[in-house]
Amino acid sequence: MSRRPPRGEYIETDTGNKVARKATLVGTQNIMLGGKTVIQQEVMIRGDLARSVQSSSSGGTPASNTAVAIGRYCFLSRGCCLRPPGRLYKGSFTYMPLRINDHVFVGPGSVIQAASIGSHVHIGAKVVIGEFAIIKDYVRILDGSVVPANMVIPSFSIVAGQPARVIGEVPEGGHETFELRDLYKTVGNNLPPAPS
């Protein structure tokens, strides 16, 4: 008799990451997950778009090829796409890494091409973040916003619009809403039935 559990909707890794079977992760050797991250169905992570230029100053050892690095307790909603930003570098086109810190929520249908996203960031639904944008800690980007390429969003900002601009700041004491530990616990294969 087999002791394996039945195939569920999610694959759970040793570090607690929950990856939907219907998610598309291309170039998995170039994708780093910090742990306790949820990747829902129809999410696309482009790890195949890795840096192609080798570092010559390191004595012949290849440069790090991590294309997408995601921290702990991140939540990637259905249908979002993460792809590293690209540019001309030393005469040839190459991709730079996309770094996402801890407790980052990415809403459904969003497309992210940022250089870095800080901790405790909430990105709404159908948001587009342009290449090489830098988003600091405790930022809320409202639904439908388009963050232009190379924009730097300061900490504790609320951002909206097409093109996006800072429209306010996260109120004092409003930082608890960025915690994603409880949301992480609601996703999985063998959850108790919801109370009726």
Second form
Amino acid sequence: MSRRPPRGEYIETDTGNKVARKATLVGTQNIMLGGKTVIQQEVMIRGDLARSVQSSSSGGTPASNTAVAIGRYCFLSRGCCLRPPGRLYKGSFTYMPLRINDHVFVGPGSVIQAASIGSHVHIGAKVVIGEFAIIKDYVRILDGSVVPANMVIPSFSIVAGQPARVIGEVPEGGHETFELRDLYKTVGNNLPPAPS
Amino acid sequence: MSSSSKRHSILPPVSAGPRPPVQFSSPLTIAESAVLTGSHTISISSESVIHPRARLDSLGGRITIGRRCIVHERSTVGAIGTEGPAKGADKAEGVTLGDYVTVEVAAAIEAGGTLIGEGTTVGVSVKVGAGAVVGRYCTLTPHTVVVAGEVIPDFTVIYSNGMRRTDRRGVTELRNKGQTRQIEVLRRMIPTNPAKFQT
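To complete the pair, please output the form predicted in complex with its partner chain; the form predicted on its own was given just before.
Zooming out: every chain and molecule, the one shown earlier first.
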């Protein structure tokens, strides 16, 4: 007999993010979630690897230290790992921010070290995205791909292989499958009963 | 359950195994959430970095980590493999990492006389079998599998599901320099607590 209501699997924030209690978020002050993002169990996000060298062009504006920025309706499946990429910049090592736009699906067990990921990107299971890869909008990355470091993937590509190559294009009208709003509704604590 | 306002983690307690004897040389960066377990000695030389949630398991033998190594999160050094230790391998030696070795995210290095040479990069989700000997300045690209007992010569690059070539760029000095710079930055970023592991 518990006096308190049972604690759900997810923590739901005001902006609609659903973060699993068993997710490991390191350096949460440097992680930005856009809202309505799902973070499943055993996901690891390395927010502590923030930028240590500021670019000189930013001038007098206060330095934003965001290490990982995630847009709306993203879905991070179980066991994936997001970490900002790092490299030598002007003679000293620095991490650079990892930016993910809206409606990005990351499959289970994937490791993401990209510089930027566009909107409506589908990343399969056990994918490795190398450091400073740039992925544009509407890209589908198939399971087990290894995207090499610094690769730029154009919009509407289908990518697979080890190392990954563009193997096709998203067919016309196929971009509707990238919508993640319905998937967002399937996880959480107080789910409506499944329609029978 | 206590009704205190402190939020208790529902994660299982990290100390799942026996506490191993450790030998640390300072300066050393080891995150508090790294997991050190096993019965043999784990020795880590100076200026190495162990990321949070990295797992060092010395149940299958002694683990020796050289100078200026980086062990990334979720990797396992000294996993007990399915096939057991290789024949003829010294059972007391689990895993030996040379100097300047990088073990990337989710890589697994099995115990049983496994040797990783100086300056080698073990890529994301690589499996290195028990008793394998990887030479100096090798690059194992993501998802590579090195079977138990395999010997890989120096400067080998393994890529694309087992293709091999020799790295003739001669950039070992630069590579070491880059690693040193990276460690300098990581040392400032990762809160270190070696005392937690020393008994």
